[in-house]
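Only one chain is given next, in structure tokens, and it is the form predicted together with its partner chain.
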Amino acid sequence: MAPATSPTGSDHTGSRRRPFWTMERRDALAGYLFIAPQLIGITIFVLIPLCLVFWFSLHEWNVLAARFTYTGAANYKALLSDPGLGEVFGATAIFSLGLVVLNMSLALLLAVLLSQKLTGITVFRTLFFSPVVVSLVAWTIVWSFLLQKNGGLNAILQVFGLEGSNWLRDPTTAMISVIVVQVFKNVGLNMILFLAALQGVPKELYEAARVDGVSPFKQFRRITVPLISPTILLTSIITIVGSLQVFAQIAVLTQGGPGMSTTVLVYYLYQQAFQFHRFGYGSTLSIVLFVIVAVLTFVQWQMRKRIVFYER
């Protein structure tokens, strides 16, 4: 009825030639057009820069003199003999490990608490989540203010007759402070993901376990943890990769100090490249960072098979 016109004729002999633009080909073209912006963007702003990092690490670049000179493996030799690097790795490892452990356990605890059926629970949920939406630097500045020697935390401690420390200037407490500030900022994200996972566990499983007389603690270990293990794995990947990128917090709270006790890799990279203008060496550090991120992701992906008991 509708005036549909046919681009192919109707020469209905067996030897009809197929047009080049078949339905599949047209659809494939649409597919390429859909992914083109992202693919081109990634190529220019991610993949090419990644290749350039390797290239740069073999050079030294003097921006002011506009000189770009090939230096071979010099930056890598410098890396191996860098006296500060051990400390940087140490600080990075402590920060990431501390952050992941604290973040994941607190997120799980909060999620379990928030999954209880209690009046007003959404208010708690909102409040626990709220630091996620507070501007990162604003949050860090407040904590910096709180953690000053004469700041709010010490004042409150003093009210209770306790003596605080100069949290951000004392080598033993600076790292802990940085980790804690970051955990409170972002734990809400993982908390919500865990909460959603907990709510996805079929109620009947708990009912069956209760009928079988399984204690609540065992229920948690034997039912909850296995069933939410995909979420645990995914959030741990996101959290650990995210922890390696922490920069603003360090820059605002400690500037890597005292000494180099909180100089994590990204901060060190920034210092070397953009404060000391050692762009070649900064690129070499970038490669180290890339390798760490890649290895961690790969390892956790492999662990998927062993840890994850259950997948949707």
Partner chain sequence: MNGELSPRMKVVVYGLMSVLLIPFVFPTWWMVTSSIKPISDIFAFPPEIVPSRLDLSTYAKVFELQPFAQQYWNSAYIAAVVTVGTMLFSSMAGYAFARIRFPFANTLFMIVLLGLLIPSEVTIVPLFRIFLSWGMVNTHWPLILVPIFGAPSVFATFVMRQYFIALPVELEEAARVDGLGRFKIFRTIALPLARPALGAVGIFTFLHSWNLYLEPIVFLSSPEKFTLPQALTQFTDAYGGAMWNIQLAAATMTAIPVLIVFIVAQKQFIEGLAHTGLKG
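Having seen the form predicted together with its partner chain, could you now give me the structure of the form predicted alone?
The text that comes after this line covers the one chain and nothing more.
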């Protein structure tokens, strides 16, 4: 039997053409529109500058002479013969390690103490968090006056019969001073993150542990730390990446001195590019910094299977 046809001769037994704007395509378009601002921002302010920095690292750019010369891998070879780079990496490692250990330890301690339900505890939370919202440059300038030879810190020590040091001009104390200033500035941020994580730990677990006679230290080690491990991973990544990007504190407090004792990689990059006008070499150092941050972040993310309790 022949298939039915319309008066115009069209076949009604074939499937009806599917509309172009299906529900799936509308949902996909909505999703793309939502992520478009972020994607455009990352492309313009991250990906394109990163490609340009890599391009600049293959050139020697003399701004004063208006000369832009292709040098290939010459800047990368110069890294291997740079006499100051080893000291810069050492100062960067000391600063990052000291900052991460002190910041996270103090933040977790403060969070545990401030998680108690005591009268006026909100005031102390505000006091410890307030440095986070203070201007970084203003905070650093105030500390530069406090840490001078005749500054406020030494004046306080004299009251107790102690003689202070010239904290920012002594190679032994300069790095410690910079680390402490940075810890006091940002410890409140990690404290708030830890405090939020602690409030999410079920109280029933602590009550059951107390009934079983578990000591407070074991409760902290066996209950608190595992359950806030996602926040520990997050804060460690944020703190480590932030420690590798510190610039304003070094520039205001020590200018990389005494000698090169506080010259971290970011400040050394700035010196090479904007003080010595070696923009090609400065771009090469930027690539090195990017690789270091990417590798450390990747390693930490892979360690989540050992750190985060629900990833095990």
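Each form is matched to the other, and the largest set of C-alpha atoms that superpose within 1.5 Å is called the rigid core. Residue numbers count along the first chain shown, from 1. All values derive from a computational prediction rather than experimental measurement.
Aligning the rigid core leaves the CA of residue 25 displaced by 2.3 Å between these two forms.
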